[in-house]
Structure formats: C-alpha cells, structure tokens
Partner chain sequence: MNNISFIHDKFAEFYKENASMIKPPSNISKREFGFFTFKENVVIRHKSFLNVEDLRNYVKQLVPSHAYYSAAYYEMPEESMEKKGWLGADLYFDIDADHIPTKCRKIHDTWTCKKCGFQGRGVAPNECPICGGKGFEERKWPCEICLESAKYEAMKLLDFLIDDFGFSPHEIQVSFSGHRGYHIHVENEKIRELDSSARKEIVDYITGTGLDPAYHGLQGTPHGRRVTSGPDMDEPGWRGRIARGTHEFLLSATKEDLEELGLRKKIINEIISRREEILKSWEKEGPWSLIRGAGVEAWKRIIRKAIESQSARIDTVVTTDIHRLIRLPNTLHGKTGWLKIPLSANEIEEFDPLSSAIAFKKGEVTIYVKEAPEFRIGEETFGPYRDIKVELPMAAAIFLLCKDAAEVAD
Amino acid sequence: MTLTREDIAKYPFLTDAAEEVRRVNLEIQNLDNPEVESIVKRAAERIREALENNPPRVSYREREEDIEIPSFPVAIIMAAASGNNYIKRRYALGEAIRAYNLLIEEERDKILEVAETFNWRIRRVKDTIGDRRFDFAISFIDYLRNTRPFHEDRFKLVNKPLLKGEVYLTKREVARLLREEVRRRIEDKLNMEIRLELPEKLLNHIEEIKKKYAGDSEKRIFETPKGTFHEAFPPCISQLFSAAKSGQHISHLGRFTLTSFLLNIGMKIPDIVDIFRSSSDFNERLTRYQVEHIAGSRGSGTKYIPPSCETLKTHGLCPGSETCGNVKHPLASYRRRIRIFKKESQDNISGHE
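Would you pass me the chain only, in the form predicted on its own?
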C-alpha cells in the first residue's frame, strides 16, 4: 500500500512530507508572500491548538492537503524558534495525540506502513492467545523503547505475550506506541537550532504565541494551590514538581514521592491530578485512582508518606543539595524551610517598624 497525499496530510512527520514541501517550493524567505499566508496562519493555529486544548491536540482538516502538509514544517520552525521548552513539548504532544486519534481509525495495513517508516520490526498477525486476539507482533526492543515513559501496568512487558523476541499487540496498542514515537521524533525536530533569518511575519506570530502562552506556562509550572509554599519545597520535590508540570518523564518512584509529599502537605487530589496532565501518557481515570490510593481513600485505607532521603539518594532522585542540612526526610525539610521563611518574614516586618 502506498501512502497518498491524504496520508501525508494526516501524518506530516513522515519522510514523504519533506518531499511534498519541496514539491510546492515552499521556502522560508517566501513566507512573507501573501500567497502562502494561509499556510503560516494554519501553522500558528496548530501550535495554539496544542497549547489551548487539554489534553493537547491538533485538529485535522480533511481535503485541505495543500495547507495541512506545508503548515507542519512551518509550525516546527515557529515552535523551535520560540525557544520555550513548554511550548515545544506541548506542541509535540499535541501532534502525537492527533496522529493517535487518526491511526486508531485506520486499516491495519496502513498502520503497518506508518510503523515501518520508523524502521520498526513489526508484522501483521491474526493470532489468539488466551482469550485475546492480537493484530501485530513487534520486536521487544522497539516495544521497550517506546513504552519507557509509560506507567500503566498493562504496558509492562511482563503483562504482554512475548514469543521468540516479539511482543503481541492489538491495533490500538500499536497506535499508542506510535504516538510515543511521533512525540519523540517531533521533539527532536524542535530541539534544532534555528540559524535562518526568519521573515517578519513569522517572527510576529512567534512573539504573539510567546506573549500569550509562554508567560502563563511559566506560572502554571510553578503555581501551587493556596495553602502550600513552593518556596519551601526541598530540592528533590521542587525538581519533580517542575518536571511533572512541564510533561517530562518521571520514574514510578518519582511520581509516588511527589504525590505522597503533596498529599501530606495538604494539597487536594484534583490539584495533584492536574499536575500530571501534561504527561505524554496521562490518563485521568488511572491517575486519579493512583492518587486516591496513595491518599488512603482507596484500597487498604493507608495514607502513604514519601520515601526517606536515603531512599531517594539510592534511586538517584536527590539532587544532592547542601541546603537540606542533616534532615532525613523531605517532609522534615519542608517543615524546617517553612519555619525559616516565616522567621525571615517576621524579621523583615520588624525591621520596617
């Protein structure tokens, strides 16, 4: 099966998309031309959609290949030129989620063809193992590479049929893995250094996006609900908190540490769920269940506390800051910092009286 222009419009991250851009002779220097204004506007819209939708997602316009295909590389240039990591990650995830939503509606042969463009070792099967029917068998190496950021138990290798080095998956599961591959490929593109002199029209769109979203994103990354003091977070928690809010990968222990810490200082469950919303594998139902379990409102009823500093050091989650002193637990560090900040505030008030 050959990829059509419609396929390339759906999945512009494919190699063929670059050929299409060359075919229409789209040059950076020509982006000020009124004839390509609709392409530039659509490129800016792609980024805005990813920033405004929650979870981030970019729409697909059917039968508009002449706009959809070239607007993708222009959006890549704009997002990369923004220099803002939040915008970059959010846009990459938005395009990846768009691809996933389109892939789950495709025929299996089309999914296979898209997967092969990433050099996956994958083949179609029609096997039933236990009471489940599987559509694809993929090399366990490709499987592990793309499930590394996932936290759901169902994606752990021990929970998948593994025969002769191949993992057996359903169509939807392969689409989910492709979503991660797409996100990673686009993030790689967004980390490129823009050395070209961009046209004024493009720069204006970039500045508008940065002004509207970049400032707000910085606030969202460090914003905490009323009653908690981000300034008093120990370095390990501050690092995990910032990573979670900006959608970076966090280990299972890291997520548990952050969640249990925030619960123990009084943060509400819905606010904690929102912190993980930018994660590439965010699942609201599953995340809420896990947070409620740690809070003790599910399961055994035990409210968990974060691991000790020693455990965090063992697992590489301690930044090694000397500012913590000889405390042995993140909660003890937080309480000490609160006391210090309150004392400094009182001293400042007294000094101005």
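For clarity, a rigid core is taken as the largest C-alpha set superposing within 1.5 Å between two forms. Residue numbers count along the first chain shown, from 1. Predicted model only: the values in this text are computed from it and were never measured. First, how it differs from the form predicted together with its partner chain.
- With the core superposed, P73 shows a C-alpha displacement below 2 Å between these two forms.
- If you fit the rigid core between these two forms, you'll see the Cα of F155 move by less than 2 angstroms.
- A displacement of 2 angstroms or greater separates the C-alpha positions of T314 between these two forms, with the rigid core held in common.
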Contents of the next structure:
Amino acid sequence: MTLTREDIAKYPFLTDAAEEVRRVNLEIQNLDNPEVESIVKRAAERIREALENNPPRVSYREREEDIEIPSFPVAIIMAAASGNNYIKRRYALGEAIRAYNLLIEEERDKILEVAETFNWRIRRVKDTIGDRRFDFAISFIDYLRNTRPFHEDRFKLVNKPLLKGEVYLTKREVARLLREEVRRRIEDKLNMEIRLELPEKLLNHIEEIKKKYAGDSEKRIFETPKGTFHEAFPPCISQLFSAAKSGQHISHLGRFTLTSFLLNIGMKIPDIVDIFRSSSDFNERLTRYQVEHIAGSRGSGTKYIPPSCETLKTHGLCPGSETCGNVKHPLASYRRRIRIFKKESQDNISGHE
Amino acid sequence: MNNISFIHDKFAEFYKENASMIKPPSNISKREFGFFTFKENVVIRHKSFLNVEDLRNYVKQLVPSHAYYSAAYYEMPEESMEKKGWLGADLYFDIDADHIPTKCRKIHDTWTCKKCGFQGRGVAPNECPICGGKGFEERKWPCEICLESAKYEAMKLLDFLIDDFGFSPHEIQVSFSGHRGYHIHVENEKIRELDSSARKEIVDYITGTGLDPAYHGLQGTPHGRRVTSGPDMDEPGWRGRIARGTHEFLLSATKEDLEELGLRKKIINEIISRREEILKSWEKEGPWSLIRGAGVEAWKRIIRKAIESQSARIDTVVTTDIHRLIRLPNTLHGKTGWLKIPLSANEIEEFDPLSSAIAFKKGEVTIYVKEAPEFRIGEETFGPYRDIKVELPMAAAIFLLCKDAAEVAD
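Following the display of the form predicted on its own, present the structure of the form predicted together with its partner chain.
Now the full complex is given, and it begins with the chain already shown.
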C-alpha cells in the first residue's frame, strides 16, 4: 500500500511502529525544541480526548500532518508509560474509534488496502444476496478474530451470509471489524515493556493525566452480597441446583457451571460438596478434589468463573427465561436479581400503596 | 476365565498382528496421548511419542482398552496441563447417537437401578419407579437405525464444512468412532489457532443456535403483522436451509405438529387446507406472504422446526474444547471391540460400519448371553438372546462381552 502523508496522519498505526518510536525517541529528548513541544502537547491531548469523551474518541486534525503523524507514537509511549490499564484501554479504543470514523468516509478500495496491510484475507465483491448488497467477502477466520468481543446478534456468525469460507459484509461492517483490529493492535503495543529513558517533562505530563483521570478507573465494582440467596439464582443455576440436590445426573459442564457459580457467590467448599451428596455415585474425596480445583486451591491455581450466558446457550444449559433481561452472565443476573429483591423488600417496608 | 482377561487377551492378539495399522496423527511429537487400561482400569495421560514406531510398540505392550491422542499441538506434551504450552488444535466434531433422539432407543437401550436392580428401557428416568433410587447403570446399544441417523447428521455436517466454511474435502477426515457415531476432523493451518470462543461461533453456526431468520431474508411489515418475503430453496447457506427445512416441514406437518408450535387455529387451518398452493408457491417466491394471519412471529416458530431439521447435531463440548483427547484411528474401542475406521468424505454414504469396523474375523467362542437385542455383524444377523448359551463368531462374541451383555462360558 502506498501511503500518502494524509493517509499516515489518518491511520498512523499502519506504518512501522518500531522505527517510528526509535525516531521519535531521539526527538523527545529535545523537548526545548518548540516543534517537539507541540508534538508532545498533541500527544497528551490525544490521550486526554480518549479519557474525556464517552465513548472515547480522539479527534483528527486535517492538514496538520507534521504534528498528527509523530504525535501518535509519542502518545503510545506516554500511555504505555502510565502503566495504568484503564488509560491504556481507553486510549486504544479512542484511537480505534477515530480510525473507524475516518474509514467509513473512505472509498471501498481504500478500506480494502487498509485491511490488506493487516493481512486479512478479504476481497471486493459486488454481490447481492436476497435483496441486500454486499461490498466485501472476508475469510471467516479473520471475521471471527475481529468480532470476538462483539455481542450483537447481527454479528453472530450464524446470522451472516457465509459462502465457501467467506463472510459477506457491507463497507460499514468491515470498518467496524477494522476498528476492532486497530484497537487490539494498539492495546498490544501499549502492553509492551517500555524501556526508554523518558525526559522529565514528559513524565510530568503522564503523571498529570494519571492524577486527573485514573481515579475514574476505580470503578465501583458491585460487591456480591454475603450469603446465598437461593431465590435470586438465575433459572439455569436453579435448575442445576435442584438437579444436584435430588441426585439427578448432571453433565460435566453443568457441574462446572454450578460449582463455579456457588464458589463465586461465596459459598464454602464443604457446603458445595454437600450439595452433590445425594448423587448415587457420590464420592466425597473426588467431589472435594473437583470443587477445590475449580476454587483454584489445587492444580493451576486458576480460580474459575462460570461460563457466560452465550456459552450456556451453545451447550444447551440455558433454559431461556425472559426474567433474565439483557444479562450476559449468570453472576450478573444473580446480582441484578438481588438488587431487585432488595428494592422490592424496601418498597414493602416503606409501605408503598 | 473372566470377561476382562478374555477381552484383554483378544485385544493383545489383535495388536500383535495389527499395530502397524495404527494411523498416527500429523506432528506426532507435538501431541499428547492417553490410554485406558483393562486390568487396573486406570487412565494414563500426558504421554508423548517421537515417532509412530514408538507409539505402535507402546500400544502393543500396554494393550489399552481405549487409546487417544490430543486434537491439540503442544510444545511439551508430557508436562502438566498448565505447562504444556498450547500451540494450536485441529478442529474436531463428534456426532454420537446419544445426541440424536431416535425412536429405537426405547427398544434397545436399557437402564438398571443401582439400588434395587429394577430394569427399564429407553433413557433412564430421574427416579426409579420402584425404589425411588436415582443412580442407574445405562446400556446404550449401537443399532443400525442409530448408526444411520448418526451418518445422516455427519453428512449434513460435511455440507456445512464444505459449502459454508469452504474446507476442501481433502482437509476433512471422517471416521467411524467404533461405537455409536462419527468423528469429523479438519486439519488446516489457518484454523489451528482459533480459540475456544471462535470455535463456539462455528458450533452455533452448525447447530443454528442464536439464529434469527430476520438476518436470512425473512422480512415483514413494520409491526411484523404480515411477512412480505422470505428466502428461496436454492439459495446458499442458512437462507437455503431455512427455505428447504420449511418446505419439508410444511409438506408433512400434521395438525398436532402445528399445534405444538403454539400457532393460532386460523393459521393451522390455512396451512392444512392450502397445502397444494403452498407447495406450488415454492416455484416462485415461496409461501411467506401466502398464509393469512401468519406474521413474523408465527413464521419464526415454523422456521424453528426448519432449523431443527437442517442443523447438524454435534457434541458442542468436543468442538469447543481445545485440549480434547480423540480416539486414535485404527485402534479398538473397549466398549464394542470394533475399530475406529478412517474414511474419506465421499465414502461415507456407502460406508457400512458393521462390516468395515470389524476387527476379530477368526474363530468362534461359546458365551452365555444374559440379554441382547438383535444385531448384525457383517452379513450375519444374531439374536435376540436371553439367558442362553451360544457359540458365536469371535466378533459377535467380543461385542457382547465388551457390552457386558454376556459372559465367557467355561
């Protein structure tokens, strides 16, 4: 792909980052140079924009290539040096959204070029399937890699036209997938070890940003309340729980789901072992071992969380209830139900008519 | 002589002569191997072999009841799970009659209450009707109908893999599992690194999980009261499957079938009384706007049936598990004494597992059969038997012994 200066300013992640960083490193040592100073200023601003806007969004300054281009690698160095995961994630997403907004304005061939620099197996098509027109066909492998964090139904592979290994997409959809590719690439870059001697002025900028925004990262995590609220179990867990209690056969994944769920809401290991006691082939030692394994006190030490709603659906463990609403995880469903129950009981106490 | 040592000796004889048939996976040194033994009934895992000769010799000496290898490639296959260093995994599908609700299961599958010994047929109940016990010994029987329906599911799966996912038939290895189903194995550089969540999307595609017909051409008026158009039968992918499945279903749906879907009476009557017209409509734009009173929701219910018949019933856990152990081709299955037989994708239609998978072709032995439904081995049919001493060809005898339906007579 032959990139114009304008292209690089719009999509700075397309150039060789290592070389760019090396070059910039030389320059940032010389912060007294006013030209360099404005680059650093813009770099800090890129990060600020990502942190201030919601959804995070970095702006694009037309016809300012001399600053737009080098400020990107500097911003990468700064965000990485912050060592703060919230800043890194927000910044990566901000740059990705910036790229998306620019891409949807581009000609299809430009989009194709960008995708090809990422080694996607993609081609331009002008096909109509049913009465929908598609602009691109992309290998289902590249498709799956770049829709992994998407949860919308319309991005599920089963809801896409898939022919001979290619998913048919519109221009806008390809731009959306590119956004994800860009986000992931930038995030990977930000997680690389930074071993540069950074000038003090730059470090001060970073500290300032951290002080101002990183406080936000301590997002209030909803604590799962102590105790086990059976009435707040989501339907999948209720079903597994009563099956276990009555000694019915439960699939391996079902046992895993139930056990990891109960552990995560704070139930103690011996109490969980007891639940499986009525199973006719109950073996205390083995059950205890398995429960401890899931709790992370054995083996790899990984503490497991239950599978997501999507996974439970795939394996036929989701009874499909409307009471779950838009929840994506049984633990989230549980917390939500507790909040609702609490609110209802408060309402009762205060005596609403 | 007890059953286990008899079977063990026969397996030992077999491997002595035929271990050279064992088909190694590609990149053998990067795979983990696992075995079940007869006598101690233990699992041996985290084994690895540098070459196929070592593997064959090991099987010859160990005489396992089951032999497996990993779908995954590891840097160090002998290490514990956490230290193996996962490099990738082939894509695997398992189709087992267990996942197909065939009617014959009520005839040949049995369960025995572990508490009181009461026996019944079909799938075990939650509770024993006699003593209320909850544990059952289940015996599943690989009958011809079950094997045929597993084959049909495998063929549907092959269509998905070739037409939709674009794999070429030479990347796909089909095998008869040696018991009640088929394994389908895709080996392709590009799919090796797919993580579990990508494989889950593949599973959802093949099982039609989360499918919304609105994305496949089912269009209606803004409030969905009327459907304006739908997919055609000759279209590719799920569009065509939805149309063909709907066509098939409406062709033969009884009043009860339609009631089961919760359709309104008026719609049911329309479908039944206008079957001819519906059938003819497929020549043009399909019946989507033909049935009065049927809006988007009603059609979605009908399409659910289409998805059910057109999807392939695969074991969802096997495909999404990127550390799965898979039975080694051309080894014996300890529950049948049959072989896991590899075949190519275009052979499956003609394939007869009950002839091709037979390992023990010589000799006869007298056994005492407790109970067995009728079964076929090769061209010969045996049984049904109940409490009877019979002399049987080796393959038939080993099969019943492996199924624990018989004992070696002295």
